[in-house]
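Consider the single chain below, provided in structure tokens and representing the form predicted on its own.
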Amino acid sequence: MTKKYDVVIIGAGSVGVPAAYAMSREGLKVAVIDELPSTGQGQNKKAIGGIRATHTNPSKILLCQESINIVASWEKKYGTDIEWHQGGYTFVAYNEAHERLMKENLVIQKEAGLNINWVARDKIIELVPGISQEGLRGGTYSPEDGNSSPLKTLHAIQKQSVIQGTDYFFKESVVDIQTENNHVKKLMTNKGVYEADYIINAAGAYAKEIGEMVGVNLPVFPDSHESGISEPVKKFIDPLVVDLRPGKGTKNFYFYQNEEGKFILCLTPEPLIPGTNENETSVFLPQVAQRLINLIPRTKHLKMRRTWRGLYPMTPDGSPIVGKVHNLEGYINAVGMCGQGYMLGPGLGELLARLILEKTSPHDERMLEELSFYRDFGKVEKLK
């Protein structure tokens, strides 16, 4: 039997739970589907937890202060703990290159309207108690920023979203999406079939895939990330801290601590390591463990719990890509998050009802021409 929906949205993600949460909110009758048993098992639950506003992208600043907003009047409005935590971000710098792309940087958010500023090196040794400092020359500090739970937020949307009549099949997998006169019309699983006036490619690693189906050739290709977790000390740091400079295997370096006092790290590994294996390395421990013992060097003697690792759907400008397509009726983009999913997740989905719902701001105009499939991708963001 053929169900009918006015939405279909394909990933039960950081992106494809926040925007049934916004549609079903407007009235919107919507499906979500995922091949695994629940929401958020594939990228959403190895993310490390940070939102920022203080990209460099336009698009991507206003995205993620809607996500902010979201999320920070989340246990208000709806009495769910999402441990959202607002410690903000601090980029340190160490060399002459940092300082001035951070200060060329501020004009670009400063004009958003971010409350963002450099802070010389005192402010930033308080704000990192016993951090290296040798050589620093100060920081960015961004005091709206911060993190939270990535599955317990996953999970309180989801909650919301049923309670306002989204409906979620689970272990599914699409396996075809037939168009006709170049409009979407059915959307068909190993399990049943779905009729739906749009259907959204929210598939994370696996959307090129998705879109292969309709005839959308995707530049979207996944890396493989790192993390880990220590064992809980005494907090004694709250923003979350990025080191832009390069190491042994390492592009950059950033971590926080949690309010239970455990240290969650992530790098960049250099050279990128492409492909979707998910298996982590004996590589990571030793190096991410040299960075913090480097940066902050009273963590010598802190115990890692666990590491893990996971992807982060690329695109060639660092930016993800949103939108309609031409020629294509009822087809959404909304991949290539590029490891930000979570915390563009919140702001996007908003985005996406009004697009669906035609109430789209001169504002969201602008993002999606900005994020549309057929921009220059040549533009990199100058910090991603």
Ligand SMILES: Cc1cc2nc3c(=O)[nH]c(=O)nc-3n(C[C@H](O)[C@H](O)[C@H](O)COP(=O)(O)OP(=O)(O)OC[C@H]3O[C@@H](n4cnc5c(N)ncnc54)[C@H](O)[C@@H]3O)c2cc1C
The other form holds:
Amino acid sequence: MTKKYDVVIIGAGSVGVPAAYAMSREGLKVAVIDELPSTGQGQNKKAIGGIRATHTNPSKILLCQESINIVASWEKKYGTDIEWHQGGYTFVAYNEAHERLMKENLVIQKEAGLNINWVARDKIIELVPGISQEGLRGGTYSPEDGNSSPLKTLHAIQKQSVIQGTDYFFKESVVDIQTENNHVKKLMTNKGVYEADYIINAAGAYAKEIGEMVGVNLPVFPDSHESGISEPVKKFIDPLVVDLRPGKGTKNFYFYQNEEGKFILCLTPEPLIPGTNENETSVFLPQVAQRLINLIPRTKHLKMRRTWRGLYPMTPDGSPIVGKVHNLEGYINAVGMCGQGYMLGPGLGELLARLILEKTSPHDERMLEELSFYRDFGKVEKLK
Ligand SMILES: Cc1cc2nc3c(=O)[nH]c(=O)nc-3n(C[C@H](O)[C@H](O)[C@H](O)COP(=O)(O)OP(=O)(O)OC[C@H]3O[C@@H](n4cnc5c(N)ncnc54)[C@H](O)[C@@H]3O)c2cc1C
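Please supply the coordinates for the form predicted together with the named molecule, as a counterpart to the form predicted on its own shown previously.
Shown next: the complete complex, the earlier chain at its head.
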């Protein structure tokens, strides 16, 4: 039997679940399909939980500000603790080029309404006690950014979306989408057939394959990133810290200490590792440990507990691809989240709901243009 919905979302991940929440709250009948057994089992659970509006693309700044509002008010509104902590983000500068880059970025960031400032070296030392002071020039600090648990967030949002009437279909793979007269007609899974006015591609690292089903050639190519978590120690660092300096085999390094006192560490490998392999490497842990010790020497006795590896669904310019496509009614992209799908998800869900309900503001239209499938992908996000 064919199941009928206003909206079918492919992917119960960082983007699909908040989109289902926003749409079902507005009265739309929504289904979410995922081939994995439960919510957030794709890349969402690989995220370390950083939520920043500190970007250089104005649309990403606005979307993440909306995400922060949603995540920060979630517990008060719905009573579920998602471990939100507003510790801020600090990007630290150790050379003139990074100081200049950060100060240039401030112009765009402030224009978009972000609460961010350049802070002097002493303030960085106060924010990040024990940070290596040699060559430290200062950095940026955005106090409204923060972190929360990706999996807890997604489960809480899923629960609310179910209360609002969303149906979830797990262990079900989307295998084809039929179109007729430039309109999406039917979506086929390995278990059944769905009809909907709108089909949203929120398939993360596998978005390209879904696009191909409707003849949309998406420039979304996954590459892999690793992360690690330490034993808990008394918390002494509040913000998430980003060090843009390259190191041996690493492009940059970032970490935060969660509320339990555990350090959660990440880096961007250099060169990047394209593909979908999610098996941990043997090089990551020594690399990331060295970077932490170089930056915060007093962590040298910290013990790491485990590491994991996941995928960034990358686009050529580091920004997502969002919105409708020409000559195909009913198909919507919500893909290419790169390393920021968790922080973009809630804000993006609201934008997608407004798009479907034809309630977009001039601001929204500007964002959709900036994130369009048809944009010039040559303008690269500087903090991607
Ligand atoms: C180590 C690491 C750290 C990260 N840290 C952060 C962070 O701090 N903050 C942040 O914002 N982001 C972070 N990210 C990035 C973030 O995890 C991703 O950007 C985000 O999860 C992508 O969201 P998504 O909804 O597009 O994809 P996903 O969350 O992966 O969801 C897509 C879903 O689609 C399903 N799917 C795909 N194809 C099909 C099909 N044919 N049929 C049915 N289902 C299908 C998949 O099973 C999956 O569940 C991190 C990533 C990694 C690897």
